[in-house]
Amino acid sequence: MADRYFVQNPIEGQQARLAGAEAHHLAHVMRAKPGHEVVLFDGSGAEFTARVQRVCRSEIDLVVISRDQIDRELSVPLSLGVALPKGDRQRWLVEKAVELGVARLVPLETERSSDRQSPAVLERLRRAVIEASKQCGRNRLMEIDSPRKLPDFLAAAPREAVRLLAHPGAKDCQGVLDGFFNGKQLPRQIVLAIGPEGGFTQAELDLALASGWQSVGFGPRILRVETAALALVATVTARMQHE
């Protein structure tokens, strides 16, 4: 795949401009000169072949050669609510969620979760979304919402959606998915919830089940937050793509 760069502003017409970190990388790392061709995307779902026209210190002007509407998204929108782990594990989780096709990630505030995510942390994670999208070829950015309390997240999920909550000791995930797939029409939306280190409390689990969510498990071993999140996302998306 050709070098891909993210343009903050919607690309309209035949001109585009890179600024900030994207322009710095193209100009100073790739040492692009006028005539160099790249692929641009602006999060709208399209990607653009463009040619460098002018290289300045902090900006690069490009001429758009072609626009292609290339859809690399999942056939069903998938939202992931997760009590984010600490440190670099957050970024790793976000990167892999982008690669697997998650449309929206919501940091969850639970009874056992760590400190609330600061705006600066969320901004760094949104930057990680861009970098992961450049690498994997997605032309739409995974949204990272502001943190939400678990009861609010549970209540906001549409009742017609497939709503799954990971919990140790729950019924095997594959068995639960059999009830939603197996030749049936794909659901309109999928919403997943992953708890913090230590898992959801019994009160939180009871609330989810009373709200129509289903709990799913991955065998007898205890998984870390990021492992459980990506295992559930990968299992669901793989099943979705085989229906």
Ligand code: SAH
Second form
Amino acid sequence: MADRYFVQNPIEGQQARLAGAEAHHLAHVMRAKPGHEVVLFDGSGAEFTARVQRVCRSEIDLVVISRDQIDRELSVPLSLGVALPKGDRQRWLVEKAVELGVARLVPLETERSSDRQSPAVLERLRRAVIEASKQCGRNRLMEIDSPRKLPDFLAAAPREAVRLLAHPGAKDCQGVLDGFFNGKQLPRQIVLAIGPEGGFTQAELDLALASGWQSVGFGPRILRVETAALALVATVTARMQHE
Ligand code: SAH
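With the form predicted on its own in hand, show me what the form predicted together with the named molecule looks like.
Time for the whole complex; same chain goes first.
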């Protein structure tokens, strides 16, 4: 998946333009000259083969040669609500969530979460989404929503979705998934929730269970937030068909 570049504006017609960090990388790291071919994506689900036409100081003009609708998404859309850990660990979580195919990540505000995510932090994480998408080949960007309070997030998940909340000591995740992935139809949507370092409170757990969520466990060890998030996403996505 080398040489993929993200174009901020939707690509229409035969022309495309790279700016900012993407143009800098292509011009100064790859030392691209007119004629150099690259793959572009704009987050719409398509990818484009394009040829460099003109290299300027901070912009690169390209001619679009072909447009291909190439879907590398999961067969069931997956939303992940997570009380984000701090610093590098949140960036790591975002990168891995993109690679595993999460469609939407919702930062959760819970009773025991520490600080709120600032808009600048969320912007940095959106940049990490683009970097991970370049690397893993996704042509749709994982959305990062504005932070939501846990009760709102729990209530907004459709009742027909598979709704799983990770909690130490809960019934083993595999056993719970057996009930949903039983060889018949795949679920239409999956929504997952991971708590903060301090865990969900009993009241939060009770609220989730009362509104039809199921709690799932990953054995007797306490996992860090990002480990639990990836364990849950990987366990669920392993039940989907990968084409
Ligand atoms: N301090 C809490 C643990 C918090 S770990 C306690 O001792 O209970 C952070 C989050 O990761 C949890 O809220 C839960 O969503 C998830 N998690 C961690 N370990 C888990 C496990 N063994 N099973 C299921 N979820 C787990």
